[in-house]
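The data below hold one chain only, encoded as structure tokens and taken in the form predicted on its own.
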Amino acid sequence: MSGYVQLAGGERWHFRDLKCLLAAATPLRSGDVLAGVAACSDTERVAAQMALADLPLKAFLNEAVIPYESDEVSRLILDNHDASAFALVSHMTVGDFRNWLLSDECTEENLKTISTGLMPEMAAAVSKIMRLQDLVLVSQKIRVKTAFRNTMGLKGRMSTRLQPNSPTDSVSAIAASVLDGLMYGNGDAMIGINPATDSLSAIGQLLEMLDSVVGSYSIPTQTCVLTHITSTIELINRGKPVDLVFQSIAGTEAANSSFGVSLSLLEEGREAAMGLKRGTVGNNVMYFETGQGSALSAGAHHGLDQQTCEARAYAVARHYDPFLVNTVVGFIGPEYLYNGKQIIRAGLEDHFCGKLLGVPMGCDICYTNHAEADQDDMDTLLTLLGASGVNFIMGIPGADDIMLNYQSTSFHDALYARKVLGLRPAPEFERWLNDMGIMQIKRGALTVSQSLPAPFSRAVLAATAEAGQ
């Protein structure tokens, strides 16, 4: 009999191929149930996890979960596999690999060495047999450093993306949110806007406004307007001030096609932004967003479980040497991650798999209003990700995005995590905060100013006077 067989609970369980085994071994989530690939019982799930633990890592090199001939993501994964980097762990089973990752023998340097030798399916597989504490423990060993106008991913640092969205793309409302966020020490990962319109003219105005703010106050950060990559390329051609190129990506060719992108288009966007040479301490120019369930929602999952599809998206991201990657973990909705328990696990899995593959991972710790989740769940995931060494989280006014209509983390949530866990902003941004009198760290204690810096006060007075005329 072909496939994989495991005895458990007095029964003989058969999994016909690697794809089915990975799906059945996945901790319960609503998206896999919706797709019809989830284990039918807890006993079947345990049986699959037992079989998966005994599977040699080399098996993933011999059985593609999506055929090489029909999927460019599969071709990217297999063509770029680094056999020399894989050598250190090539003799291990998935279970052996888990044990090694948790051991003191596994160091930060080891993890950096093997990252290009790991296929995303290997990362997904080992995550499926790990507890939450395992995911946290291994993740905090891994550093993935990137740079543009400041440096991300350093040990003891946690950055934030300041997200000042407006339902009408109001420049004044966005500027007010930016000011509010900066006063809480937010914005070192980037100041990034989700535009309400696809108008190139309006997006160009937002880019120019953000560039003016960063330039006027010499803020060591980067900006991004999250429009489609084809629009960003056109804006670069028009001479607009683009720092980071955004695109949503997924783990299959068909899912990426549903986003209107291909691997060649991603490379075109990367080359266009790199040609601008706007970075000052580095030139990582890509910003990707992902999320479990995106391939299924596009009908493009090929029978794979959603977490394995998500890990494959990180292989896509890795190829383009991104500045940041953001798993927008609870945004797609309860059809894919039903409640707080599933969202928390998915966020830690995504962060672990991405970092294990050498990707600079952040997380939008979030949920939609119709999910069985609340802000207590987000506090839990925030604290666990902070302990895991997450590169960045989101900073949104009041934790409530009034344009995208979902709940995330607020400016003061980042302040909480930094204070409790002893985390600090990116070093270049931290020096700017100190010089501006916004935030200081003395003897390990973080304090925030209660008054506006003089340059900000002058700008607010000027804006108030202009509005009154």
Given for the second form:
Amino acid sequence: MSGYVQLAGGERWHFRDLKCLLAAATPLRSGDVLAGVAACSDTERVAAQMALADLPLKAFLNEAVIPYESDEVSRLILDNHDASAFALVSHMTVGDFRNWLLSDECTEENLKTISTGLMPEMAAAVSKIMRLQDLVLVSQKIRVKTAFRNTMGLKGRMSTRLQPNSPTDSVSAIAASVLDGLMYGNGDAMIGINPATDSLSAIGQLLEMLDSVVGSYSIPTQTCVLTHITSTIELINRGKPVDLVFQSIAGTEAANSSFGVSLSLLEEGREAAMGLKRGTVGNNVMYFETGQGSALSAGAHHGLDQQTCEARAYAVARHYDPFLVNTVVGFIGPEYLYNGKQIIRAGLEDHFCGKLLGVPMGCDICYTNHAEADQDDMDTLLTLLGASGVNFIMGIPGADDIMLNYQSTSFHDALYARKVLGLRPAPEFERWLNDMGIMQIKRGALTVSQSLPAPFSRAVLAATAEAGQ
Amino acid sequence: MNRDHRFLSGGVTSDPWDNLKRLTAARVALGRAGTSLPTSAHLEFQLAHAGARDAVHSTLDADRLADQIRAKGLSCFVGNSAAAGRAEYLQRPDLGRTLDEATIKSLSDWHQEEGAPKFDLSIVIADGLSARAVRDHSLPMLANLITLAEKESWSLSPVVIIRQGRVAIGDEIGSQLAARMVVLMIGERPGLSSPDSLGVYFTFEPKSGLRDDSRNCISNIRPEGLSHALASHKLAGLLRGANERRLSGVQLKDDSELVTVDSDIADIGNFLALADIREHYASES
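Having gone through the form predicted on its own, I am curious about the other one (the form predicted together with its partner chain); can you provide its structure?
Now the complete complex, all chains and molecules, led by this one.
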């Protein structure tokens, strides 16, 4: 009989193919139930996990979960598989692989070596049989370093994307949030706006605005206005100051197509930004956002569980040497991740799978008001991701994004994690904060200034005068 | 700047850029206790979240709303989607998009008994993600719609109120009642500062299975967003345009003059990069 058979709980369980086995082995989440691919009982789920643990890693090379012929992401994964990098773990089962990852023999160097030999489905598979502490323990062994105007991913560092969104793209509202964030030591991963408009001229103005702020105060950071990659390419052609090229991506060709992108378009965007040579300490120019459930939401999941689809998105991402990849974990809503428990696990899985595959992972630790989640859940995920060595998180005034109507992490939250876990900003940015007199870290103690540095103070006075006080 | 005023009370440091609060509705200059949120800012956030959560889990008093609609001289049906309760509704959007069997039967029985009439317009009201928005804003919007229908001599089907409904359910109802156009009013996903936001969706020649690009949407209808009057004005423009051009969705543009949300927050531009500041900073460094 084809497929996979497992005896568990006095019953004999059958899983039709690798895709079904992966889906049934996935810890419970609403999106897999919605897709009709979840295990029907807790016992079936553990039976699938047992069968998965016995599966040789090599099996993934022989059975594509989405056929090679019909999906360019499958082709990317298999064509770029590095057999020599895989050699170190090629004899292992998924269960052996988990044991090895957790062992002291498995070093940061080993993990770096094998990353190009790992398929995203292997990473997803092993994560399904790992507990949260396993995901944290292995993740924190891995450093994925990238650079543009500063350096991300160094040991003991955690950066933030300052997200100063405004529902009307008001430039002064954006500037107010930027100043607020900088004064709380946020913004080293980037200052990145989700614009309310898709008008090219308005987006061009926002790019110029952010560029002038970074230029005026010589801030060692990078900027991004998140719009479709075709718009960004057009803005580059118009001579606008583009640091990072943003795009939402997913793990199947059909889902990417629903986003209006293909692998060749992503390459085109990357080349356009590389040509600008705007990075000073490195030239990683891509910024990708992902999230479990996006393929299902586009009806493009091919019967695959949402976490395996998500891991495949990281295989797409790593092909373009991104500066940062952001899993926007709780944004998609309760039909994919129902509650705090599901969001927390998904955030840690995503971070682990991304890091294992060599992707500079960050996380938008977030939720919407119709999910069964709250600030306590975000604190839990933030603390666990901080302990995992996440490259960056979000920084939003008061955790409340007034443009996208969801809750993420605040500037204050980042300082909490930095204090409790001894994490520092990117080194270039930390020097700038220190030189500006905004924030100091001495002998592990973080202190924030009580007064504005002179140039900011003048800006606030000017704004006050301008606003007619 | 005077150092003392930064201490509001024991342990709380205020931010010396309080003035920027007038430039944005974002939660800036919250101050800090150590580097954490001060108690007042923390509890204000919790209150806003509680309001949004309560809106999501609020129950629509459909019978009361139906009585209020009948009092306007309209007939009214109350029905349910296929989602059994809030938890199922939140996890199974597919069920919220379809009617339950009892509702399908009562609508089709009524339609047959009446001799299968055709209507110009069906109005559907669904709780969506905020029953509170429906409670607060659906009746005034309905009154404006009735006035419009009278002016245009459009025939109106009975109003249908749906519990646990999603946007696409309007199309199924419009199709059941043989309506040429359907308008669906629905509670939108609450934001922290918008627990009561109503959305209005409109489809020409509704039928089950249409996609989002076949519909037009007017969003953010609430006192602090788009007023009932402005929203009704936009909707009237869309309905007249659709009626003339016999289509809805992406091909139908909103021709009403650009209506933006009234805002008492001025945009004074990028005060962080005013030339004199740049020069000042350049000379210092």
